[in-house]
Amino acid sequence: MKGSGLRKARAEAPSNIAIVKYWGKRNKELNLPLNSSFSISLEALRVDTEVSVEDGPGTSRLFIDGEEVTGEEFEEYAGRVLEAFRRLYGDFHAVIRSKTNFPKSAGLASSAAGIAALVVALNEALGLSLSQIELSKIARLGSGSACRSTTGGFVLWEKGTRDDGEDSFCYQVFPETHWPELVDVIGIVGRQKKKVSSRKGMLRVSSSPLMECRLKFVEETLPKVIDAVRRKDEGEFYYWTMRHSNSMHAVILDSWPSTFYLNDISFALIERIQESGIAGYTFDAGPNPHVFTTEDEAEEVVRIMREVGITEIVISRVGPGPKVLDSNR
């Protein structure tokens, strides 16, 4: 439905972390991945992003942390999702305000997070009342992992196998209060921007043979790691998660060129976990470890992490979707 005038509208959405990793793409320009993947939305990392809309051409504008994106990164970021929207409402021109609270482009979702709290700020103030599941849809088109971020607490995103991508989307699984006791010690090993982005990362992915196994291993134990979560089972949970970063990671390294996100202190932080028994890490795109485990044994982990060299902690609970912050619409 039309408006008048200069509209606003803020929204805060969750940084996410993936557990069944998604990693290789079946198409890239509407993100369709290769495997369905199984996420966790973080309380602790998030993006508040504030939009002002008018309708009618004119320049979209995006600004992160106070800084101007512009060219192929603003495509990137917001210039699909932007055209997603068009095709929704009608023309309109948007200058959009980001402000992230932890490292971007390091492998801690920043991406995701700023897009799907794009995606919820831009649904609000357009007046077009979508659902969680046909965001997730827009979102997916800014970064793939944005659509886990439109929720909280678990999520499932669904691969899809139709080839306009109406089926591949994200729902939760399990509340952000399924599992209270689960939390998640991210290590900041560097805030220095990545020299290959996950986007073109995943380009080189058909040139590793280990892909067609790790295709296999996410179909077939997916469900064990679904299940894990729904019986609370730690030791279970833990070995999943962990495999399932080793598997991406080495598909990582087996493609051509390789490209390394994991450093020395992510490897020795590896080693140390491995060893404790008490949690599960994870990796993403970057060297900045997410360690699960429970609350009473957070303290060790900090300890551990401390003893390979990161200084920079912090603690997560699982957390809630987004949810819009101000309106004037």
Ligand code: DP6
Second form
Amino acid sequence: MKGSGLRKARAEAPSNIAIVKYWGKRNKELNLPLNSSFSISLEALRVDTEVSVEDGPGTSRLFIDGEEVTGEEFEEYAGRVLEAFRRLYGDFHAVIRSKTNFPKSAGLASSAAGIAALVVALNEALGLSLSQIELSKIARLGSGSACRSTTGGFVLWEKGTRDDGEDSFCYQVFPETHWPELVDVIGIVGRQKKKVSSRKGMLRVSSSPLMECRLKFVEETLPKVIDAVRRKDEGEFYYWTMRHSNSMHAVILDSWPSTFYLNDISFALIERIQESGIAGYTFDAGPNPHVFTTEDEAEEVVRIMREVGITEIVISRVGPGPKVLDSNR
Ligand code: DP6
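Moving on from the form predicted on its own, please list the structure of the form predicted in complex with the named molecule.
Below is the whole assembly, all chains and molecules, this chain first.
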């Protein structure tokens, strides 16, 4: 299985936006979630990652858009993924170069796409031929939401119940071709790094008495969300998308100390989209709205976004999963 010399592989992977959100862990080392989540992989927001691997000990390095990532940030994300591959392959070291086509740390899930691209590229470079399900478990160790970026279309992350996390993985529920009219109108409201990362923010859920209620809500309504997508029922889908975003942000506000991810523009948009009846918004841990609508209503959603002061807008369709772009194995 082992190779000789320097081996390179390049892969790209989508960012994903959760409709039913992951917020809260039952194990923080293994990133095991308190609830299952459901997301959409995005065609327009992608990360391209190249890895160069060599057997044996050595220093691994990570560059994102040319800037080196070191210390805790390296260890807690890419470092955990490298460790998982070493357990399967044996010792090796890697130089990783990632390019994003969207702002990092602005709530557009750049780390999810980056980690998914990394696991796919390492799988290729090391010649391991792991399945998508296995890759999703490794991606999860790097960052929970990254496991949903290991496939395309509409994706379910089963929370699992085992302590070792072997039943906490992701799979595709519907392919990217399932609902071709659906688009995500994404507003870039803030490019600044968040004050509290999702990783830190979600450790505070134990302080929120609303959390118990949220977990019950997710359990009861996740099948309804999936069913709305299955039937391509726009109204139902928009409704549940907004309710699930609000539910997570309610817990975030109720946690102590509270975190503030949404800003005045986000709230103005929430009000306008609810009134419009033609779309549904969702927000991750940041102020940037993802507004789902159909192709023919996208222009109206863009107009509403501009009215509340959003000038930078990206429109994405539901996208495919990761792809190996290059390999010299
Ligand atoms: C708000 O996946 O970034 O985007 O597992 O600690 O790396 P870690 O957290 P992360 O959290 C994402 C939270 C979210 C909701 C979601 O994507 O489901």
